[in-house]
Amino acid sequence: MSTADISISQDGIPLKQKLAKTTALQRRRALLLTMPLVLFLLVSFVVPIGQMLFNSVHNDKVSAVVPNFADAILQWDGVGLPPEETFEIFVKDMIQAKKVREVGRTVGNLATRVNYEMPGSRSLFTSTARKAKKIKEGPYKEALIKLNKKWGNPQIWLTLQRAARDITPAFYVAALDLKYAEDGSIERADELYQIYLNNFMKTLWLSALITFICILLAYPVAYLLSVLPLRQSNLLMIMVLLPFWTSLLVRTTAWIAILQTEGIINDMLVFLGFISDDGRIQMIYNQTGTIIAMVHILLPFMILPLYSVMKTIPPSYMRAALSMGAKPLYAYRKVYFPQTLPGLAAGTLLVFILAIGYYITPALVGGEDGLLISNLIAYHIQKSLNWSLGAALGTILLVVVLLLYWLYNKLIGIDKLRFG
């Protein structure tokens, strides 16, 4: 036997049991002190996003409204019109659902549900609703027809039958600019109707413009900020990290004062002569408007981690480099730059990713030409009401960030981001 095993404490207990013990103690309270940043992710990360995804594929307004329908309609094969049977349920369930008054239970639901894949029908139900009771008895096809001939035609009820299966990938085929065809096939969406994707672009699109703009702007900037007298720089810091002490909400405003046809900038060009009266510029309202208020919004989060990083560089680097004979051009690109790099690639992705989904700035300066995904997110979830498509666009968003972020890792190494 070691001595380890046989060293015993002044309590009588040996030192190996005691460590465990001791370790295991140390262990409870490091979790207890951790609990609460774990409650708050779980409460305001974990449990909306898990929400968002699950609401992407469920959407029970069919089963909850027309229950014995939904049943009764999953087993129909799709072949030309359903059954008596069904049609009798039908007729059945529309005729309660009219009587029943409680919240995402109504008939309203169910069509609107419907006229999510098949834009027209609502009207269909609702009036529907509102004459059913007049069917006393069979045969409850002819009847029904018979109110409305719509519903002599197949595709309602195979849409019927899409609708009524609780989890379904509907939300995500409208997201990608898709739609089912009359055979059950997904094809392409009516131009008319092809608007995510074009967004989903057009939001990536701006969202690195602007990251690329902002990349432009903080460089020289942090890097006075790293190299100036400390009087000069402090100052220069405070200029950078005013806008954080001003509202978001205002600093968008200001901008509209600013950039619109009769604000400063174009009362100055005018005044200058550089253009006429009748040729203001217009900057508002577009996708020049959002990118630049969203860049001077996203700025300090650019210039804040490249200054960081180039304040720790040694400028006897530079120096040496120039003493050895480099050209300054040479000796920057081959010495002070590579440098800079992981405070780049922080504020390169903080930049981008914060871009990507902003919503109030694009709201207010952005038009309909300057709006970007997250605008129609919000459109479909306080608006149109249509959660389930609000979710799908939500998670795509969410799986194209994961992606780029994964793609950055590859190519530059998230190990390699330094704010300081």
Given for the second form:
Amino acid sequence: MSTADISISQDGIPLKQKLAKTTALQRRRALLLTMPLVLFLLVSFVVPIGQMLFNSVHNDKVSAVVPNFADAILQWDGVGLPPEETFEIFVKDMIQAKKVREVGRTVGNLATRVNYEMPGSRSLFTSTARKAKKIKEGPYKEALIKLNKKWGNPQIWLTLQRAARDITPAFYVAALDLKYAEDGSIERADELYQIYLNNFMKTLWLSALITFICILLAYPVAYLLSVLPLRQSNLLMIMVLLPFWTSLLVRTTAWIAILQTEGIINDMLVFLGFISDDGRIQMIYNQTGTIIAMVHILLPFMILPLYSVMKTIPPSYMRAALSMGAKPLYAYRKVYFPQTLPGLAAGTLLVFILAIGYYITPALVGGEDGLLISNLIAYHIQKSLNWSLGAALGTILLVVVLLLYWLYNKLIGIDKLRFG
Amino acid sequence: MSAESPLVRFENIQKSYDGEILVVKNFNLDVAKGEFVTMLGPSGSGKTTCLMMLAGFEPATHGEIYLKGKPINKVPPYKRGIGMVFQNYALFPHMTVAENLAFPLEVRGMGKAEREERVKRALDMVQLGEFGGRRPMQLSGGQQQRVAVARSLVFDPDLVLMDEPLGALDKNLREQMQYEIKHLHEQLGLTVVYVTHDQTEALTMSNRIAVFENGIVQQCAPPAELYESPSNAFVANFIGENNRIMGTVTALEKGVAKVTADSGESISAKQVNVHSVGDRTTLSLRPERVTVSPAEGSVDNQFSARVEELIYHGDHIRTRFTVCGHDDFIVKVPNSAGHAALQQGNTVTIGWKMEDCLALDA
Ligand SMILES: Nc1ncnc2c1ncn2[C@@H]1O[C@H](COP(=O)(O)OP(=O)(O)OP(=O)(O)O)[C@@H](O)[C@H]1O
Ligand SMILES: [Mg+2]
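To complete the pair, please output the form predicted in complex with its partner chain; the form predicted on its own was given just before.
The complete assembly is shown below, putting the previous chain first.
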């Protein structure tokens, strides 16, 4: 038989076409079935992340509040003070802006935006907006400086020029503990304002520590689960999964009750005489609290993948190794442990990435120094309303996670993971 | 105990997993050096359990196991020096074939050069010289099985245990592997304790077979003896094909039992384990020991039988008769000229000798 015979079906249509036709319906149905999920992911995942990426480099408060001025200041060469016409446009725009009540386009918004880059400049804008309508005619430059002599400082105009651009790296600059120097170049922020990088490092370090503790605790439990008779292992499994059945808040507050200085553990220690009553140990509202509570919450994510892998390792492997003369520890190290690596890898990745982005627990029990980067992001989204900075921090977090994922894939291989 | 103590001795071994049921009830067995002993029995009869106790993975509940004359109940498995082939092979999936074979040598602290030499020799022995670099998953079932055998032998153990090593293979491969294992046993002078529930496998490979039922060894004897003179009805049924006629003993004399079949015929049989007149008995008769139209005086028992069914097997014709009230009486009629005339529905005479008909327990 020649190859031509093989690839053409009986009615003379090439086999490939024929196959495509017969499977088309099947594929269309499969597509239809996945459609809801695809749509959901699009709405709940792709769009928000896109939005976040966009927000992190986009802020149009200046051009929205004082649009004509924004155009004009961008023409300025940045030497000395801007020309008289620019001052005129600014004053007129400010008078106009004072009348606007629309959320996101008020003078307050403008003031906040500039304040990000030049702390302490907020009142300059609000007070100027109030008094601007007194300036009836030029020269506007002098009039404005008379109103407040800070307008004579080129720095404020340089800052305004930077902020007038809708697309700006300024928030990444801030998120990386950098700032613009007077000449517009980028330099390290003052000691006092260096919070984010340190917090990123702390988040990574704490996540690694939490993951490590989870491994130490989960490995023996998962092993027990996989070897115990069904009835006992079911009971143990229920205990492992119990955290999933109670609300996160309840669990976290339970930790507060246990760990606080007036809590159960301290009371016990005092009662037993290990510590004195005024030497009670601070175990919560600091890093210790964050670590303990997060290990508890993330432990199942380590146990389950480990268990699912260990379950599939028949006891005959260890027995074979022993029968060949290997001591139990050696046999375990050479034969059992390597086979659990896929589960260990999956658990590690899962716990670490969850820990990096964890928010509620550190917020509740972390105190000041137990706060993680996601708490700072939440602060900017909810409290300071500096969405752009929050988005920039979020994007950096995303990039870090992707980098780790990539590194992980290089070292271990994603295809080796086994979640269950 | 004989002058030379056996390599392995099970002495009054009992085993219970749950403290209620004895899965092994008083097991006694001696295995001499160089012997190939098979444990044969239906599923759940305790074969694997006995093997695991010998290997050291399960403690005996009662009794003592001796290896080379020394009690080993307290010796951990890794100090017993027993090679083992598991039912699922238990080849380490994360190591190559060569690494698998090198494992027991590495454990023993053998140098790299000698290790490689030994591994190569072991692989050649099972004709897998080319496959050292592969992972077990990349081998066929038969190849994996041979690797498992090679791994169990590579460190020259005194004793090799094999737990249904051929269970997962198809018939052809099975037969080929049976031959290869047997060959290795003879070539290397190994002592093998083998577990199977396939009686043909047991018969063709073993020096001796221990037939298990319900945790008890029913008979332990060389294959021919098991087949020719089973000591009870269970063994007779379990090993080979077997016609059964139920009856009652009416007389016992010099090892000959007169038995009245339930359908009324009187049959003389060899007394095996019936003890007194009036005992119920199962008469056991191999299909190839029955003669059709026997010559006058050549047989002790002779009955007329109706031909129910003929199945042509080439060298013999499997014939089903109704005789002595049983309609499932099988006779293997040799395909020689005289018997080609056997017709379904005909009545013919069949007969057998007293010695071929065993009076066993009911
Ligand atoms: N780990 C165990 N715990 C409890 N009972 C067990 C255990 N292993 C085996 N048994 C029981 O002991 C009995 C004998 O089991 P064993 O595995 O020795 O049978 P076997 O003869 O090897 O059967 P097979 O031919 O099916 O492998 C069975 O009834 C089984 O249910
Ligand atoms: Mg078994």
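Residue numbers count along the first chain shown, from 1. Basically, rigid core = biggest C-alpha set you can superpose within 1.5 Å across the two forms. Not measured: the values here are computed from a predicted model.
For residue 402, a C-alpha deviation below 2 angstroms is recorded between these two forms after rigid-core alignment. Once the cores line up, the CA of residue 44 ends up less than 2 angstroms apart between these two forms. For residue 26, a C-alpha deviation of 2 angstroms or more is recorded between these two forms after rigid-core alignment.
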